[in-house]
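Okay, so here's just one chain, in structure tokens, the form predicted alone.
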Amino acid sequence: MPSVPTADPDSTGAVHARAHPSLALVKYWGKRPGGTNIPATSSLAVTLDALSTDTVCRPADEDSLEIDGRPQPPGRIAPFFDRVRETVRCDTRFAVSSRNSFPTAAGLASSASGFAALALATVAAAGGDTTDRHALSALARQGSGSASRSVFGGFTAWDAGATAARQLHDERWWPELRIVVAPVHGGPKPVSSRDAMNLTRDSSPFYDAWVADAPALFQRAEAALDARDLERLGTVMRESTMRMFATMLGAAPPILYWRPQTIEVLQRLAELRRRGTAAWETMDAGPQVKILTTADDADAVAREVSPWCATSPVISTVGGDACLVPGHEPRERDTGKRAGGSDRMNHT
């Protein structure tokens, strides 16, 4: 397994880590009781290059965390910092500044990239081993389950009951694949993924059927990915998405993240497929739509869905591993191609 690229800390001991969101094609939805973010179902995901979290960590007298310039309550992140110290076997305190190049807590997997970058940055700042991907994945999982996958680039799997994710293929596996991110609403979602997942598990009569059905979906998706068959992968991805949302609608009270614009985008994509365009949608716990397509069709897909987006659609390639980078200040980063040339993704 390749090692994580390293960057020397500056004179203050600061290190800069970058990670990308992990988009689940077969969904992680539901946790096994008795553990910290242990999945009840296996998920298969792709890492998105066009979106990123940049995190700078410095040794400090006390722990602190800022996200997009806003200080976070100390107790919110304390258990994760404690777990880092336990893992590295140190007593280092961390001052962390993190910035997302996309809206935070809006259904775009900011927690996945955020905790993957945070795990890498804190371990590096404490002088720990940043080359053990399995250990980094297990650590990132403590903060956010999906973050276990964001440690890796390319295509990843997180098996039911596993403490860490694994890489299936790196970012070079499917060069012509593109992911169009259609942000239909820029504000925070009304129910966190964690709360929604627990409520679904505890109250939805459809949840047990979802868990029982998940292994077959995963196997079909993995076979389609291995064959680089977009239609097969898109079909099973849509099934996983809709079955996940069905469990939410069965919760008490029901959970509904979709906006009217979400429905409009889904209907437009169905029309594109009828016309022969490769455009297969998925969504996570939020209203945003993500679309698997090809390099040849990505611009056309982005133009079609743009009228219903709150900010310009972003066209992404498959992203690489979480890594340490030169420079010690988080910055907004735009490696994606935006339809129409507009740069509005960071506005909420």
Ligand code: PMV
Given for the second form:
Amino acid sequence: MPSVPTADPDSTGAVHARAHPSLALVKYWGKRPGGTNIPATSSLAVTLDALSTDTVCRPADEDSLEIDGRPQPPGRIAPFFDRVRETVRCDTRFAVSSRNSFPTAAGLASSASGFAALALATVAAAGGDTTDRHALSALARQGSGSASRSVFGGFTAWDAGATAARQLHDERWWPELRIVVAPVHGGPKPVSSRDAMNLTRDSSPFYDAWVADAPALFQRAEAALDARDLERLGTVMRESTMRMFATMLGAAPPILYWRPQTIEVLQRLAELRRRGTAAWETMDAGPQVKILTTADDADAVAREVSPWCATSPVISTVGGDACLVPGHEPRERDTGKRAGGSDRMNHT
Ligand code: PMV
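Structure of the form predicted together with the ligand (previous: the form predicted alone):
What follows is the whole complex; the chain from before opens it.
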């Protein structure tokens, strides 16, 4: 079990946590009825180093949360803070300030890194046990399912029916792997993943087939990851992605997250693969495209998709565990290698 670095609270009791988004290679899409975010399908994911959420939490008289400078409605986050108090057995109230280095709620897994950082920051501020990764993962899951995976670095699995994710390999497993994040559209997504999953489960005739097929995809992906075989992993990842979208297109009303630029990028990637470049795409509940590739091919892939991006593509390595960091101010949006020269992501 990896240990969590500790950062002592300052004189105001503030702590600072950082977590990275979890990009699903095999998708979590569908919740079991009852429970809070219990997955109907097993997912397998990689943690992205180049994107991050930084969260500072201080004990306070009242609960509050602001994300990227915008105060959030108290009712929305209250159940999560209550769960933290139940878990830690305390009555601490939390004043939380969170910054994403990338657009929020746009299909770039801000909820995964956001709730992983929030779970770690609040547990630390309340004096709870931040070394129990399983408990942190179970807590983060209650904010957002994919956040259970963002507690861990490297490659993670979250099994169907499980309350917490587990680490398969740490971030050193596959040093040559790169993920190009192509943000093709800047706005927020039209339907939350939570609503889209529930609508799919309740109305898509393809949903049961998706759940029945999911274990075979997971097994193939895990074997490909163990063998560090990018072509096999990329192939199964594309199948998982497209089958997930097929269930959404079958929902009533249908759910469509893609933009024209999404399709343009997919066609460029198909062309790159025909020419022998490693370029395997996935998308989530949003229009953005993420591409698995190698250190050798990453710049070429980023250049190729750049004309369809709203902001510069970002090239990421595999990220580490959610952690506590010394210094209690959230850092500015400053992460990631930007293809195309700029080292800052413009926000649209
Ligand atoms: O846990 P949520 O609500 O962020 O849903 C995540 C859903 C997908 O990103 C589409 C798939 C996944 O496994 O991350």
